[in-house]
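Read the single chain below, which is given as C-alpha cells and is the form predicted on its own.
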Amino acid sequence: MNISIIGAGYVGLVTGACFSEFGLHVICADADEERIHLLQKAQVPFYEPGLQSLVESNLRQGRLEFTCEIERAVRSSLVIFLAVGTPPNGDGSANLSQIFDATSRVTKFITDYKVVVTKSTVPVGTTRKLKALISDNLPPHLSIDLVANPEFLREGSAIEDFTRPNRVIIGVETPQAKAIMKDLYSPLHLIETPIVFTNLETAEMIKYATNAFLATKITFINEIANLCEAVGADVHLVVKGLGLDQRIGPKFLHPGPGFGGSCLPKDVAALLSTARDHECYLRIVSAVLEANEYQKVRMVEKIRKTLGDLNGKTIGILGLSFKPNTDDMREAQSVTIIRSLQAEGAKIKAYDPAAMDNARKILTDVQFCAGPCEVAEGSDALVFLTEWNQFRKLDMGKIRAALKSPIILDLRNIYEPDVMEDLGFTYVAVGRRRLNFV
C-alpha cells in the first residue's frame, strides 16, 4: 500500500518514518521547501531520539520519500494522511487554517477513490467538515472516505508511541475505510495493539478528553505538592502510596512547575473553546489551565523567597525545554519563569542539552552555558527546570565549590532532600522536606 503524509512536520514525519518502517511506501509532502531539501538529505530538523536513524534507514531503502509536489503524494497513494499544524488562537480556539488549506489542494489532485485521515489534533466536528469541504469540490461519479486518526505521540518517546502504542483510534464511517486502516495498522495486530474504531466525532473527542485528563493528573498533584509543603508532607511518598491505587496509577504525577509544550496547554484550551462554542462549561478542565499558570508563578514565588531580593542576583538555570529528550520551547516553562526573573533584576545564565538554539530565538540577555558546571560558577542558586537524565548524577562537589552561594531550587525533584542537605546545601524542592521518621 502506498500513502502520503502531507505536513512533514513533528507528527507528518514522525508518522511517515514509522509506517515506511513497518514496509509501507510513504512520501512526505510538505510546501517548506528548506525542509524537504533538509529531509531528502536525512537531515531531521528537530530533536527527537531515534527518528534520525530511522529517517535515513528507510530512505536509503526507497520506502520513504520526501517531496514538495502535493500533486505526485496525492495521485500515488491511497491513503492521505492530513497532519498541518493546527496552533492556538488568541482565543484558545484552534487555528484551522493549514488543515482546511491542505484539503483544498489534495481535493485538486483526486481522480479515484482515496482514504483522507485527520492526523493532526482537531476540534470535535472538524473531520467531518473537511468531508464536506472535499465532497463539494469533486465531481459527482468519485467518492472518498474520511477518516480520524489522532495521534498520541509523547515528545521524546514517539518512535515507541507510534510502534507500540497503548492502542490505535480510529474513527470510520464505512466498511471499504474500515477495512483499509484496519490493513494499514495490521503490523501492530502481532503484538495485539488494541484498535478502537468509532464514529469520527468520538475519535476526536478521545484525543482531547486524553490531553485534559493528563493536564488534570499533573495539576492534581502540584496542588497537592503546594499542600504538602504547608503541612510537612512529603509528596514524593504521598506519590508512591496514590500511584500503587491501581484505579490511578504513578504516571503522570510527578510534581514540579507545571505543564507546557505543544500539546496539552492548546489541547486544553482548545477543548474549553468547543465547550463554549455549545454552551456546556467544562469547570474542572478550565480550573487546570488557570491553576497551571499558577504553578509557574508559584516557582518564581519559592526562588524570591528563597534568595530576597532578585535584583543584582545571578540564577543558573539547567534545563531550558518544557520537558527531556526534546528540544521543544514552545509553551515551555522556563520561558515563563526566566522572564520572570529578569523582571526582578535577575542576571541568568542557561544550559539545556537539546534546545540550546530554539532557545537562543526566544529568550533575551540569557548566558548560554557549555555545561552545568558553567552556569553554577559565580552564581546566587542552581535552579533545575528540566529532569534531564544527566542532570541525576551531577559532580555536586565540584557544583558547590562553583556556586557564590550553596543553593539549589530543584523544580523537578530530582535529588534527595536529606542528601543533597547533608552535603551543605541550602536545597529547596516542590512538596518535599527532610523529614526525621523511622
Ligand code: NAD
Second form
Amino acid sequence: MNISIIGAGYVGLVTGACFSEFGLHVICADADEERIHLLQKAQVPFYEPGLQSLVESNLRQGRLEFTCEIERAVRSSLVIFLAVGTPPNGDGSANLSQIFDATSRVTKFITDYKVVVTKSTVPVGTTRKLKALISDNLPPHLSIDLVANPEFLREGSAIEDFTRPNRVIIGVETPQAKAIMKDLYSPLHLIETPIVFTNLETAEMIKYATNAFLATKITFINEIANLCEAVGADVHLVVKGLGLDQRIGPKFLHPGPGFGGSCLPKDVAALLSTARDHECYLRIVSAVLEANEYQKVRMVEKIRKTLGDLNGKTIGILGLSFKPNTDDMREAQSVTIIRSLQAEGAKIKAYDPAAMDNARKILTDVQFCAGPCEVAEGSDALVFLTEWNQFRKLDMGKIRAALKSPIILDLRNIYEPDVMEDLGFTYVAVGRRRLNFV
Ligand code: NAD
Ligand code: UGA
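What would you give as the form predicted in complex with nicotinamide-adenine-dinucleotide, now that the form predicted on its own is on the page?
The complete assembly is shown below, putting the previous chain first.
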C-alpha cells in the first residue's frame, strides 16, 4: 500500500519513517522547502533519538520519499495522513488554518477513492468539517472517506511509542475505510496492540481526554509536592505509596516546574475552548491550567527565597528543553522561569545537550555554556530545569568548587537530599524538604 503524510514535523516524520519501516511505501510532503531539501539528504531537522538512522535506512531502501509537491503525494497514495500543526490561538482555541489549508490543497488532486486521515490533534468535529470541505469540492461520482486517527507519541521516545503503542484509536465511518486502516496497522496486531474503532467525534475526544488527564495527574502531584513542603512530608515516598495502588499507578506523577511542551498546554486550552463553545464548563481542567501557571511562578519564588535579592546574582541553569531527549523549546518551562529571573536582575548562564540552538532564537542575554562545569563556574546557584540523563551523575566535587556558593535548586528531583546535604550543598528540591514560604 502507498501512503502519504502531509506535514513532516515531529509527528508526520515519525509516522512516515515508522510506516516505511513496516514495509509500506511512504511519501512525506511538507510546505517548508528547506525542510524537504534537508530530508531528501537524510538530514532530520530536529532532535529525536533513533529517527535519523530510521530515515536514512528507509530513504536508502527506497520506501521513504520527501517532496514539496502535494500533487505527487496525493496521486500515488490510497491513504493520506494530515499531520500539520494545530497551534493555539490567542484565546486558547486550536488554530486550524494549517489543516484546512493542507486539506484544500489535497482536495485539488483527488481523482479516485482516498482515505484522508487526521493524525494532527484536532478539536471534536473537525474531521467531519474536513470531510464536508473535500466532498463539496469533488465531482459527485468521487467518493472519499475521512478517518480520525489521533497520535499519542511522546517526543524523546517517539519511535518506541509509535511502534509499540498502548493502543491505536481509529474513528471511522465505513467498512471500506475500516478495512484499509486495519490493514495499515496490521504489523501492530503481531504485538497484540489493542485497536479501538469509534466514530469520528469519539476518536477526537479520546485524544483530548488523554492529554487533559495526563496534565491533571502532573498538576495534582505538583500540588501535593507543594503541600509536602509545608508539612514536612517527602513527595518521593508519597508517590511510591500512591503509585502502588493499582487503581492509580506510578506514572506521570513526577513533580517539577509544571508541564510544558507543544502539546499538553495547548491541548488543555483547546479542550476548554471546545467546552466553552458548548457551554459546558470543565472546572477541573480549567484549574489544571491555572495551577500549572502558578507552578512556574513558585519555582521562581523558590529560587528567590533561597538566594535572597536576585539583582546582580548569577544563576546557572542546566536543561532548557521542556523535557529530556528533545530539542523542542515550545512552551518550555525554562523560558518563563529564565525571563522572570532576568526581570529581577539576575544574570543567566545555561547549558542544554540539544536545545541550545533553538533556545538562542527565543532567549536573550543568556550566556550559553559548553557544559555543566562552565555553567557552575562563578554562579551563585545551580538550577536543574530538565532531567537529562547526563545531569544525573555529575562530579559534585567539581561543581561545588566551581560555584560561588554551594547552592543547588533541583527542580526535577534528580538527586537525593541527604546525599547532597552531606556533600555540603544547600539543596532545594520539589516536595522533599520542609520549606516555609507557602
Ligand atoms: P510541527 O510543527 O513539528 O510540524 C508540522 C509540519 O507541517 C511543519 O513541518 C510544517 O511546515 C508543515 N505544514 C504546515 N502547513 C502545511 C501545509 N499546508 N502543507 C504541508 N505541510 C504543512 O508539528 P508536530 O509537533 O509534528 O504536531 C503536528 C500535530 O500532531 C499537532 O496537531 C500536534 O498537536 C499533534 N501531536 C504532536 C505530538 C508531538 O509530540 N509533537 C504528539 C501527538 C500529536
Ligand atoms: C505528551 C503526551 O505524553 C503524549 O502522549 C502526546 O501524544 C503528546 O503530548 C501530544 O499530544 O503531543 P510530550 O509533550 O512529548 O507528550 O511529553 P510528556 O512526556 O507528556 O511531558 C509533557 C510535560 O510534562 C513535560 O514538560 C514534562 O517535563 C512534564 N511532566 C511529565 C512532568 O512534569 N511530570 C511527569 O510525571 C510527566
